[in-house]
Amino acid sequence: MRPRAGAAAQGPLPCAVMANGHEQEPGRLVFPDGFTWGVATAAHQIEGGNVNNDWWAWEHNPDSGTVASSGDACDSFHRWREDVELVAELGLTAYRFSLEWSRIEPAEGEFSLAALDHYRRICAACQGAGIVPVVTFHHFTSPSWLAARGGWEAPDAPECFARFVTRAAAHLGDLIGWACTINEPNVVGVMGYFQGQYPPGVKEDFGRYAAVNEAMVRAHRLAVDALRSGPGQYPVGLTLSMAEIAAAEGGEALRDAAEEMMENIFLRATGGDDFVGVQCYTRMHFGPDGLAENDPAVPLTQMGDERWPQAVEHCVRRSAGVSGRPVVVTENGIATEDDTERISFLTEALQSAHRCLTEGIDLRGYFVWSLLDNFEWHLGYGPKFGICAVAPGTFERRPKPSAHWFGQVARANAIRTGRS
């Protein structure tokens, strides 16, 4: 990711400028020119037919706890160009979306040129309505033939990613906008390793979770050198899960080993990058048992969370400080059913992104999440996170309140804040 013009040199700037030199009106908060405005999806989450990968096969398990099958989810694998348009009259600047790696490699070894034609034409689409396709090679999901041969704890996992990437980026490269590598890496140990909640479902398994981040961390270095070692020249980074984690008294130590395992690993592990992507949604809280319960006084949203939107200031500096590497707000949204509450939540999100441009920390954009409502992994379809709903039966997009909302302040490259 080549530095903007006009980009801030180290160190704070005046509260009442920005970075770019534009100075702040009241009551609206300036974003630096050529700031990225854009929204985010998962193939699985929105694709719908994905019966060969890990995550099919584990919503399809009675024991695994998913609430319901992703089944035909938003049929985006068919109506993806209703998605690119949407994205283009909401006056965004980039769209998110990952690559199936079950459909372009269903067996080992074996690539499909239909189905890589098939995101060449989702790029392609991308670039003719000028948005730039941020493409994410893995998002949570596994090909089949890889999930029986142990998934990530197979010795060769990181290579077999690799493959994937080298071939995938040989079709896309040159209509790629930017890439992530892997999509929340910490998840898929936590959630897979130790709560057992995503597959393969393995619970407190502490030597085989840390041995799935290694594996992880592995295959960005070597997706990373791939991916610049093909056509295109585009910034790469990868996508990481973060929280505002919160000690009291005695669980200091306890939050730091958390920080650890779960960000800072994957933050090191960055070296050289373009960029790093903060996803970042609430706030944890540590005590000395452990995780400890939330705060009563905070509302929650449909996933049992803190209502946190401040989380973007925290994780984005810590994301900055640990890693050196520019930031870019790939996810953050809320899951409620309430969406004058999603533009509540989204303008205080950006308010605290804002903070850090003051700062002169190096945040380069933010991605809502998500643009249409989808299958929310083990949560099924209760959680509504989209600025799009999507009708039952006929998977009609229609916008919500909050994506004319977001659209306008994307045109404008500012928020409103109220005040006066």
Given for the second form:
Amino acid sequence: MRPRAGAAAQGPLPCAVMANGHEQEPGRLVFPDGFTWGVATAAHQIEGGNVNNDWWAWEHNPDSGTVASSGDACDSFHRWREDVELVAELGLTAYRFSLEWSRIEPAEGEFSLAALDHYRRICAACQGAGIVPVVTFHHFTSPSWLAARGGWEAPDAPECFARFVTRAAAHLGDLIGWACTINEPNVVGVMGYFQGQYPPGVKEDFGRYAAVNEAMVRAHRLAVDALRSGPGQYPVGLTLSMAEIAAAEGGEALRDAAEEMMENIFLRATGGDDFVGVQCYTRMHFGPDGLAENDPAVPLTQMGDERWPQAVEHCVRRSAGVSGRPVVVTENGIATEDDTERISFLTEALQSAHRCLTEGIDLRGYFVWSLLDNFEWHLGYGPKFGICAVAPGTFERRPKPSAHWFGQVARANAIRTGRS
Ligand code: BGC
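Having seen the form predicted on its own, could you now give me the structure of the form predicted together with beta-D-glucopyranose?
Following is the full complex, with the preceding chain placed first.
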């Protein structure tokens, strides 16, 4: 492992200052000094054996429409050290991972010191390797005990979450680099209560969907307060799923309504936060009847989404405009078996991010989803988002060319544009 002293200390979110104003070198797009380069994962998608949460139950429910059990996932619960070493060896400066609430609080009010120590070791290993540990406190999964009494619909769910955050931050706070309270609170509502593809699998119930959105906003605010009153001083924010949403003629009002429900209510809830995390993958379309078909001229990813890397530019600009907060792209990537295509996609995405910087938008970092090929929720292990493969049977991590490419980008703090 290559320790780089000083990179991961606590303190404010590094302000990325564009060196030399907007002057750029020919053939390269240079990012600002202090720009953060990272990769992201989530506990349930990589750890394996998370048998005590709502997702495990959902994966094993024959009526859920999920295609696989998360099973052993990437066995990162045991192989986390390899993961951290990989991030350091690639030359990245940050690792975003999540805490599994159901391991830390397996029964209501009962906290596992062993689980807290486990995550403390991960944070310490990151700090030791000069990598910023970016800790997410909720990434889609909730403990079974909370699910049994209504999940995010339980009247005190935000308070339960804040109690967990308080306890975890008390144990880890001195080692946390940055904290993300909730991963994509907007997806929890839409997928769980409108699309019905995530637990609890409710379809098209607008009232319940709106109530869960409200609970998520309240949970975020309580969690920010909890994190700020614990030990350590680190930037705090939430991460939001965003898309470029295009409107065909007559679809403008519905597009605006979708942006309001899916994005704006959360962006407005970030007042006083240190950053907003933008997670974007694609473009969507709205017509007079609502969500419309993809543009047939645009190729699709393994997720069935439009291949639209320039969505990053749109989403970063929008999130900065609505929230007024510094922005970090906390997830971006593509599901593909073709790793050359991944490099092209990420290059175009970074070019689009760079256009925001030249406009003066306060963009502080960029994280690829994901370090590893992993458990893609209801779609199982089919979609390949990783810059590293995981060998079946041995769990061996095998960096793909995109991993080395991204490491070089991070070390150079620049991408080649192909022009000279
Ligand atoms: C989520 C990840 C997911 C990724 C790709 C994001 O919405 O945070 O958990 O794997 O998108 O679909």
